[in-house]
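As structure tokens, one chain now follows by itself in the form predicted on its own.
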Amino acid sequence: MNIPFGVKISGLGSAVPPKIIKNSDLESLFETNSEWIESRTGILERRICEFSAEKPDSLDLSIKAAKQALGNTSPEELDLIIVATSTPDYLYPSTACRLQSALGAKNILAFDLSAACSGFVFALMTASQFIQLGTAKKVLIVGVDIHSRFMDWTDRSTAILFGDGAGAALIERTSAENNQLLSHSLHSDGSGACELYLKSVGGQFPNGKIQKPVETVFMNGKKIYQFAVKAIPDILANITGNIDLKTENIDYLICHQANQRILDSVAEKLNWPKEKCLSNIAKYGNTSAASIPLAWHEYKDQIENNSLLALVGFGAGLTWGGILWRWKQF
């Protein structure tokens, strides 16, 4: 299909809270040790938002990441803001609307997108389609999640995995000939919803003692692992096959940072060197919708100009998807 416009990336940013939780800090919470966590996840530490009015929340992290991505671009030049998050500070208004106000972006569309750890990939495609159809010129995308507030800190299987953070990208209209978005493939399968979820439950109508049930993240780790190691190679085959390329033509994979063992397994399946699968999970853990833009921002100066990037997300829903992107330094 011919498109009237292309998209290009013109800014990246990220933000993490200052509080560092090392593996050794978790030893007092449940039976574990740093070496056990590292061997099974590749994680050494993660960043956590301490729970108080003065500490960072989703909006604070979003603002910091967004300002980095915007650079010298005025927020008033934006046409759209999309925030990918599953752990907003408020059920409503949306984090995107609050970010719009905080940045001073006047009279534009702003909304949240919920697709768990696939959120940034889904948001990037949504934003790109606004641009390619001519209804937007500049779009700010933010992926942000604070899972630390929804963890069962007595459950070793989930508590060791997650960290908090935000990542942002500014994308703009360009000519169709200079389009950096080469191919995409997005999917969802609600039959797998039971494998990874976080319920939203408010306070119940008072009947005697008021009770406010607390819900925490549930994950069937084995099932999610099996899903990921199959879905990622399939997605890579799809997005390269769409334009008559092969997976070996990909220069770098920026995948959702869920578990280092998943990345290593994918590299082994594809006969890739591990260095091709960019990873910063050791420092940040699983930051959900923030993980891809956070890693992209961190590695942007090390990625050679004109490299072929594969951005792949997977997570609750089940959702998964990939984008093939031609990297151009900005």
Ligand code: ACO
Second form
Amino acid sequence: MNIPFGVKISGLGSAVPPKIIKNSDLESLFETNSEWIESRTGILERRICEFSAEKPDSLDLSIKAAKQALGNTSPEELDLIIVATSTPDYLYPSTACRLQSALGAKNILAFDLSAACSGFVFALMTASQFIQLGTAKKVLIVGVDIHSRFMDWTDRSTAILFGDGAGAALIERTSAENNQLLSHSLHSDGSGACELYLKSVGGQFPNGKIQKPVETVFMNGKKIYQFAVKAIPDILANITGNIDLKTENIDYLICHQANQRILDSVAEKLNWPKEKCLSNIAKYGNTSAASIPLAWHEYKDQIENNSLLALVGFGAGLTWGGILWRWKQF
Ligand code: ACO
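Mind pulling up the form predicted in complex with acetyl coenzyme *A next to the form predicted on its own we just looked at?
Below is the entire complex, every chain and molecule, led by the chain shown above.
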């Protein structure tokens, strides 16, 4: 397809809260041990937003990541802000509108996008289409989640996995010849919604006893694991096949960081060296919509110019998707 414009990345940023929770810290909350968590997930520690009047909350993390990604670009130059999140501080207004105001980006469009751990990939594709159609020139995208606020801290099967964080990218218009977005493949299957969810419950109309609403994350870990180890290689085959490449042409996979074993199994299936699947899960756990930009930002100086990157997200919905991206240092 001929496109009038291309897209390029011109900034990356990330932020995590200062509080570190090590695996051993969880041993006092429920029956588990550090070795089990490390061997089954690859996670050593995660960052948690402490609940206090001083914050930080998901807006604070978003602001920090966004300012880094913007660099010398003034927020007033932006046309659009998209925030991918499933754990906003407020159901409304959107985190994107609050971020717009905090950055002082006036007279622009800002909205949230909900696709759980696939959120950043969906946001990158949405931003790119606004740019490629000529509707926007500069778009800020943020992936942020603070799952610590929505965890059942007595459930060892979920509470060990998640951490809080934010990652951001500045995407800009370039010429069609210099387009960095080479191919994509995005999917949803609502029939899998029951395998991973966080129900939103407000207070009900008083009819007898009023209960304080509390809902926490439910995850069928095995099902999600099986889904991920199949979906990721399929997506990689799709996005390379779309432009007559092969999965071996990919230089690095920046995948949603859910479990080190998932990344290792992708490397094994594709006969890749493990190092091709970039990972920082040991330090941050699963930061949901933040995990891809967090890893991208962390590894950006080590990725050689012109490398072929595969960005792949998967998560609740179920949702999954991948983008093939030609990396150019900025
Ligand atoms: N500590 C000690 N033992 C534990 C723990 C724990 N924290 N959790 C479970 N166990 C026990 C279980 O009770 C079970 O014991 P049993 O054999 O006596 O019944 C045993 O360990 C094995 O449990 P499994 O659930 O089979 O463990 P598994 O190896 O599948 O690992 C895990 C569980 C880590 C959750 C894995 O299934 C996984 O990573 N799933 C994918 C999660 C994911 O990708 N999420 C991403 C999407 S998130 C989003 O979109 C918001």
